[in-house]
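Okay, so here's just one chain, in structure tokens, the form predicted alone.
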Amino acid sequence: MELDERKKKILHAIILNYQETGEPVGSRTISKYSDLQLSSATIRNEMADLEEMGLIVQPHTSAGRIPTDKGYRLYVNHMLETAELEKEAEPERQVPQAADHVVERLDRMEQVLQQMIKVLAANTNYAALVSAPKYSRNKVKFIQLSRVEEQRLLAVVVVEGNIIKNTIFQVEESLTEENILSLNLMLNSSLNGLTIEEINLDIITKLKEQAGPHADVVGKVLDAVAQAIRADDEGLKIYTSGATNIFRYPELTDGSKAKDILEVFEEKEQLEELLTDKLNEEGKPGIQVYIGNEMPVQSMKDCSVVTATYSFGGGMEGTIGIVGPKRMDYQKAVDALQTVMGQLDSMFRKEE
């Protein structure tokens, strides 16, 4: 949607005046704009096309106007483009592939997330929250198929970030050391790469057909490198800060709002569902605003969230966010979470 700049002004304003009083806002109070420069039968002309829009709204007769979704989210996009801030990614950094260090990296990087939360909580009055760093890419890397005994093999599975699944399991004929390397080629060559979406139902006939007798135990080797993908995937670990802050905005402790959204805060599940189904939904980069309605989870819709993904490379990532009401402060929320993506990227590039 394209507004002529003084309908542009006119809506920052209103949106400003509304994050900082919670109060619609009049033409009166827009006219007071040095900037501006228009009567108040001007701002009310405008103000008029733009409830006419769907980006304002009265919300009582004789009241002043306040920003609705569609509102904030010109107001949000406007906002990140001025500030150039959606940037391509940046190329994927190589970590050390030593599976200790990187489980001894994570431990002390997840204490670091939690403070972090905390202080971003305190600099912005709104709630905080970040996802345990986790491997969002798995992928085959390397199959081996050995004897164990006469009937028994150990299948050694490795994913992506270095995850070792090791898996013995009973074969009903006894292969030879051929037929075995035979296996292993055939696996590495078809699997290599693969995510567990990605070895479908038509990729393992493929295999069954081309292992002939063996097809039994390229079943069970497919069973292996399922747990081994799966592995890391039980759910993620959410840790909140200052959920309480939302005590301070009016418009979310009417009723039973606050409760709500307290209780989302407590139970995780429902945050889960917020970073996975509609956060990472897109893959995209940078800074991402939802707004109200975007949100996916009912109880939320009267607030905002600003989020950014942080990496440690290798596939490993997370969500950082920032949770308020929707006439939350967007500019100081991106620029908080800018300063602490900042500060995570030089931690890691020292942990390297």
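Everything quoted here is computed from the prediction, not taken from an experiment. Just so we're on the same page, rigid core means the largest C-alpha set that superposes within 1.5 Å between forms. Residue numbers count along the first chain shown, from 1. First, how it differs from the form predicted together with the DNA.
- Relative to the superposed rigid core, Glu266 undergoes a CA displacement smaller than 2 Å between the two forms.
- Annotation for Gln144: C-alpha shift of 2 angstroms or more between the two forms, rigid core superposed.
- Superposed on the core, the two forms barely differ at Asn125: its CA moves less than 2 Å between the two forms.
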Given for the second form:
Number of protein chains: 2
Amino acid sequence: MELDERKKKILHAIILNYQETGEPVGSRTISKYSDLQLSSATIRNEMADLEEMGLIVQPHTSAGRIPTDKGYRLYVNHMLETAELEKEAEPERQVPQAADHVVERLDRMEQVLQQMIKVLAANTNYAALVSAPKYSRNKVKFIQLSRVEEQRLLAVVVVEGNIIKNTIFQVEESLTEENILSLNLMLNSSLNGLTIEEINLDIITKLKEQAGPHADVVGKVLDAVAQAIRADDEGLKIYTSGATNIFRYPELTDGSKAKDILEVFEEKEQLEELLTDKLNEEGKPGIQVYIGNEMPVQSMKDCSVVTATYSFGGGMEGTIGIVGPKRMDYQKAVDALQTVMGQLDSMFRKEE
Amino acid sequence: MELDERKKKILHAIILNYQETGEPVGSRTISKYSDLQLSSATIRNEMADLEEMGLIVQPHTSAGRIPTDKGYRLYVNHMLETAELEKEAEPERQVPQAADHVVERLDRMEQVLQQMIKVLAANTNYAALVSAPKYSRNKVKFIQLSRVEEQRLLAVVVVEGNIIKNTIFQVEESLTEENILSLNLMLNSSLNGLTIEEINLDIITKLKEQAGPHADVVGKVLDAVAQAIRADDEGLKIYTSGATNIFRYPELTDGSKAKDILEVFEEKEQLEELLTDKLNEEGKPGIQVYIGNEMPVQSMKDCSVVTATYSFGGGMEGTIGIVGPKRMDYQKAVDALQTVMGQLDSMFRKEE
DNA sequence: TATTAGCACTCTACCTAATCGAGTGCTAAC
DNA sequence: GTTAGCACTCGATTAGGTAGAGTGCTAATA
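Alternative state: the form predicted together with the DNA, after the form predicted alone:
Next comes the full complex, this chain leading.
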């Protein structure tokens, strides 16, 4: 059986109508509210074919049809392809090679992201989520050790993107000003320019060995610095907004579905899969869509998610996503995401 | 009508039974499962009295009784009073006057608090929430300005409790090392020892005036420092955990109640009222309970909240709370909170 | 006087049957 | 290839009927 143009139109009509109403859509509805002038009987025949192809189903005999995952997949793929084409027609958008110095106050970026998804959720009436960028591939720019109290030191590490890490720690012996100065020199000369992920145990032990006489103090300092650098870098931070929007969609709220979904939003762990899996997928960056059972998290099999990957160069990237019911307005979601991406771009360009 | 001992016992029995089952409790149940040997008929008479006093109600004729807010209030007050007495019987617990140096790595405290409420929620099967402590009354201990790039400076401010604030900012002119050194001296001598809330616009403008020749640079630096100090201090941070536990209680989930409650948890703003209102209340520190309509947030009128205020001295205090259905196990909630308070105490004492 | 057995009464929860209506598949006519 | 017509299916809604839990009241009892 082949999918001719007319069948596509009918499928599309079904998807759109189901999107609005949330109710199974019957042949008569299509017959009346679509531009193809066909009787309900004809639509019925076509629908039978579409069902045979696995693109739509009846929840029960004598009900209208709703799209299957496969049906949505077809529709979404088509949608993304046309978007792709239009994009290529446009002049290539300037992808700003966000150099380090462009990004001022990057430590506030997480707040910006939170604000973004708040707006995103409010505008779309779906749930939005974002993973904060990993900066483990950013390079150390500046390290400074200073004394706060007699036996208490403050270590401050600045990495590319002006992300500041710090810690206060205690040392047994009182260090002289010269000690601290030379430690500073040592730290900067040996760690400067390395990426965060390069500063692993190996490096640290190596440096400890080179320390010589003051090995124990140096060790302590190095541990503190390493720990400051690593602090809350492992464990992808994920923010969400508008999770309660799922209550707008009856198909997500009956039974214990709402509970299951909201639990996923509460335990951020599982959301991580949602946002990270995409990146590996066929090297294709940009917009990704998971529909129903394609979702990596089983308890969200009645949902779909649309994600986009943002990047500020220097390996700092993360993902923004929109979660809604399977019948969500994919076009709207994609558009909203693209708008947000544009805003992020201009925001971090403007602050130049 | 007076509330004799027997009536109290019956009320208590009703509360306990309703706590377990969530169903209205009838006279026969009380007659069988309480230590007072009375027939159901007698209980019925007593129940009629209790109803007249407004302590219990029938959801409808021919249903059992459930406690009213007033009934719970009576019970909780009694519970808290006896707890108070027992406490006084104990030797006064050492309230550690958490000196500054006791608290190591206080900047991680928020993570500790989050972990705490996670455990709290898991143990009680209620929702837990906590407000991060305000430290606006803490004093500035140490300020350091250093150069990161040619025209880019890093300001680090350490306040009591070893809380570290920082910011990176840009200056037009290149400063010499001596400039930076003298700025450091100036900042430390003028701001050191002041509390965060004392460093307001007045102080800043005053200092700017004293700056003399380099007024513009100094101004910029001062602004940056002030801004670093204030950063995200306004806007009480609130963390929650186990919000989805409300799905365990049918009376909170039918209709749109679940939605309403979860929305409050999502928009933290309203939770703020829950946690802050308590402090004013009759100067009585420690455990506070709000029941049903006593809740400051209308959409949570089917819930109760038990809160406790923690403090690390130096004006750093916040509130931990447990939110559950009105029929929650208040005793358990209070005990759990007290345990957590104890842990917090010992945790920040141990790290000495 | 306090307690209790007994009973009529009330109301919800649940089950059943009946009806309605939306939507289908199929057949036959166009 | 399209469409009108029709029998059929099945969920949703409604109405009626029953069971059971629990009450309030009265009268008997200790």
